[in-house]
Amino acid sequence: MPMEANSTADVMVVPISRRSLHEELAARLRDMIVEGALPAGRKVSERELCERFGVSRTPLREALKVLASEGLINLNQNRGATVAALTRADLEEVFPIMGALEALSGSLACARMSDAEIEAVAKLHDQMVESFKAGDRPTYFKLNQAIHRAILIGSGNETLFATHQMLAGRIHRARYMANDDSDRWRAAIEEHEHILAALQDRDGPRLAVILSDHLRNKLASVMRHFSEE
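Would you share the structure of the sequence above as one chain, the form predicted together with the DNA?
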């Protein structure tokens, strides 16, 4: 996906293709659910959302079907949609899968990323360590995600990225609901040191193991703080 700055020429050629409404709606609703603006278990009223977004029910309902297939909402026949609740069982299912996917991505990334790209990850890592030292959780959280994302993308496998993203969306709420305690936070930073080192060494198998363990530890941390919704 090319991301050049918008030159005038670009603006003339590309930009007309507005996304269809169902796509736009799915993206917005997905974001609202993932970010917790729509709390888990809450009834999703078609009428209310139609009014909020100023669209008819047709594209909205199309978007709801897509989100249901992603596991973000549940559709009950003739009884409307509800935001899918996250259970401990969900977390125990999803985290190991993400671990396996990240392990694969790390392994591939070691072989495919350019030196410059790895250097960019190192920059993100340093910034992340800074935000840890400053106790700035929101920034830490963003940079942490950026690093994992960079490795996923660095794998060069778009399907891998997309699959991971879908699962990450499902558990995002829990991930930042349950903040790491200071011990776990420190340990996470240390794991990230190892992640960066393995990546810089381009040691795929080692990075795979580290990432898998990292996710396992993250699950344990989340589970400690997670209360069923």
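So the form predicted together with the DNA is up there; where is the form predicted alone?
This part shows the chain on its own.
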């Protein structure tokens, strides 16, 4: 089943030539899924994606395996790959766990991040605010995720980071979807102001609460989206 034109055919993409080819492919496909270019239930056309990115089937299939491990792709031996559906059950199960992990990462990061690392987060935050003002959701989302990732790395806990990454794919789309609501998007920016302030103050308990509430508010927004559908 070929993909619709707006999913693969009408956007010019420079072929990938990096060494970690399947990882780069996974990143690009992940963005397409998160941003809705590859919607839930869509059958993945290996031929069209190979042509789009200028790669062979081997690295593409490795990339699909990575996305399958994250819960973004379903692999079926007879039917090929399809984009996994996002369900209420998934969100209700994973969001509280992610909230707890991010709360712990914030608490640890306040104690362990260097001043330079916190300043780097502040710069990402400023860029994210500019993207919000410009209404650039894809760039905003990437910067938003970079901030959360920096805090996770700043926790200095490899097990925490690996556990978070294992679950993150299942809610990337939901976090992106939450910003469809302009009021929620504005509220998210305000919450990020508080996140940055708590990190700069190195107030671990306060940052833990803010990060947990931040995830809870996103879940509520996504659930409203499901109800409207």
